[in-house]
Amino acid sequence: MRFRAKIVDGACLNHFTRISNMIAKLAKTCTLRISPDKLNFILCDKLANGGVSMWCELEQENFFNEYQMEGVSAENNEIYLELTSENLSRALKTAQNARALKIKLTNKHFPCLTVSVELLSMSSSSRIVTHDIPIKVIPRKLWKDLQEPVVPDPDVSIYLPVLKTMKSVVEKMKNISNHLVIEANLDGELNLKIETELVCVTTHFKDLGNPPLASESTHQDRNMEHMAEVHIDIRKLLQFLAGQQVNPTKALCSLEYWSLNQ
């Protein structure tokens, strides 16, 4: 079983930075399943209990200048590690303007991920700086617990308004509830609602847009004004808004009647 990998391009290298940080926002721990060409940082916590799931994909050749990785097997070509979400984010938290970082699986007399960053130092010489992450290997028995997650059909599906928006909604409900109820139609229409006995407040965004395949064949005969709605901990929300480092170009929220999929 091995894997090494490098990063040298600097756009590449802040970008998974950033992606390592969300995860440590979202969870003491993580899976880390490394396959030919693909990475996936895993969350597979009881969402009945109020955990988090997560299934974030990296295609490899968009990150790595090198990558290699032998599996636990020829037929098993795949590597699944657990460890700590915040000491893989402390580690590339010095790998800013780094000239490299280099990633591999190592044994110190238990086993490791390896992560060495290498600095340019005022002298215009390099060093090199290396963290050794404790990290449990996950046995081939328990890897069926750990696959791509099933998403069921939604009854709508829509693009969030701009989450640093949403955020500060979201911020500012949550000193007036526990609660908030996502409600969404097939003509863009987002509403995010708190009710008490005391108040009831909604903030309204419209003309979001809604994924063609929400809005095809399946959804024909459906009122396109009509709300699906979801009630969630405003908490865990805030958790997933809080954590989001990665800037992305859309976010998609999709709501069926008994969980929420972002």
The other form holds:
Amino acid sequence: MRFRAKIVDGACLNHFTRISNMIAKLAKTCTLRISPDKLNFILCDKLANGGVSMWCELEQENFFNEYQMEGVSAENNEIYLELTSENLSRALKTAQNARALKIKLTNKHFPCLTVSVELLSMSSSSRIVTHDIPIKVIPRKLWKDLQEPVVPDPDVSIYLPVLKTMKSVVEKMKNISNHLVIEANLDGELNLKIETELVCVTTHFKDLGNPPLASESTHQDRNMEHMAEVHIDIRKLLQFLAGQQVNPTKALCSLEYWSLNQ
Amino acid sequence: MAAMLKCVMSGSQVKVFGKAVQALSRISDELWLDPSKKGLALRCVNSSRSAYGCVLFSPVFFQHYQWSALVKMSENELDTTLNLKCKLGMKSILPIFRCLNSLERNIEKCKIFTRSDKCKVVIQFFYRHGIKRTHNICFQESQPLQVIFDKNVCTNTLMIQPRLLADAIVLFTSSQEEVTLAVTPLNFCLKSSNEESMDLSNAVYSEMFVGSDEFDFFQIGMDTEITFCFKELKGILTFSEATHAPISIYFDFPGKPLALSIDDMLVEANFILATLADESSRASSPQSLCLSQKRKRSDLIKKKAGKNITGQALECISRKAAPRRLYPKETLTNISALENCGSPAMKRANGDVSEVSENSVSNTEEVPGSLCLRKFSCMFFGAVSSDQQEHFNHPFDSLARASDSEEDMNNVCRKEFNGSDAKYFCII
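The form predicted together with the partner chain, contrasted with the form predicted on its own above:
What follows is the whole complex; the chain from before opens it.
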């Protein structure tokens, strides 16, 4: 198994760091999947416990100047590693003014992901910072649990409002109730609702826009204003919103009974 | 006339003073106020005696500085100068110097003075419009400890801008207890301590290499790798933010303490940290330790020190059994001042002595916060006579040699007690 990659572009490095910070906020441990074209951050918390499950995909050529990998075997040309997400984000934090960042798989006493940064400094010589992040290699038999989740056809899909606004609304609601109801329809309307014995608070968002429907036929007879609703644990939603470091072009919320995806 | 202190500072001076208190608070929970003709020294030592901090404010730092010591005339014409023995709890003094930026802006004057009759230190802040804030802090009578470290004999000397240290510190997490400094004549590397990262397979190992041209001064006599406690490094960085002066680092071989200094003419700060001794480079017996105190009565001390040394040395060598603090605090108050001190050295002893050290160190584990220092035994400072060079060349001629005979020890002790300056050593 081999992996070596290098980032020299400042903007790419910045973006990669922010993604790593986002992952670190969502989960303590995560899986990194390295394949010839993509890099994935995977978090798999059992949904039955109300956990958050996450799948993040990066096209390697958008980030890395150099990228070489050799998987477990020729037929299974992938590498699955488990690491503490905070270790990676902290290592990347020191790389902010770097000339170059190199990541590679090494074995120093135990398997590590070595992040090596060449920093710009005021003098002629550069500073070299190295972090060896301990990792665990995930055996092939567990790979099936870490595959891309199948997103079923949703009842309603809607573009979310500015996440910052949504986050501040949800944060205030957290103080009142643990339980949040999200309602959305195909008319670009989204409601965030909490209900307790004493009070019921609803925040309405309008004109959000909906993505084109996947399968026209099923939904043609649907009433556009009909609201689909889901009940979720507010803390999990907040955890997701708090972790958002990367400003998405569009954030999509799909509601289907029993599932909520971005 | 009692021993006393009185000084006055402006707002910006208070900020520097407050930063010094904050920096020292990272080392210890207690602080000595020690005025002398050289200025006002703030001193502290940590509970496991492996870190010592001292910030000396020269008289010209203050708007007004006045101090006095009590001089006791005695029959045999040897006067005792009893200085102010003032020890304050950090918990009492630290909250007073909070919000330093706002203090700097808002106060017109700060007055600090002592009232020995009531064992109190009074700190007064004078604001605009006649507003005055007064704090009365009771102090404990306790001889200040002084560690004397001769920077000039250190093989390796570096001078860095605080910015460099700050950049290095972010590499390590707060859970990191020890860091290792490795230098060669060409470069400098700060890295996670190997000992630690091997135990915890979950810990990230980090290192930073810096070229020698980033230093204001870079003189390395020999390739060295030393390991010391990380927390105290942050303390000196806090203080350096107040002075904008570069930080000088003096060190030698593993085991010998490391000194971090900041000197900007008005204020001189010294932080002396114990370093981990190499397994292989241990001397056969502990070098003498000297945390000195400031009384100058030679006979009295000689006798007491001699007695202490004998007792301690024997304990040192022979005991293998029950854990007990090797260096009870009480002995310190009896120890006299040291004017010149040679090369400080810290040993994690081996052989017979090591068992004792291990035991004594294990006791210090009870002290909260010293867990990380369980591998560091107490700091040893060579108390050398004027033949400094001689001592340095013969590091194994330990003044505190293991000896079965009391006589031997006394002989050794007496040899050093000559000259007008009191030169003592003791095992603490």
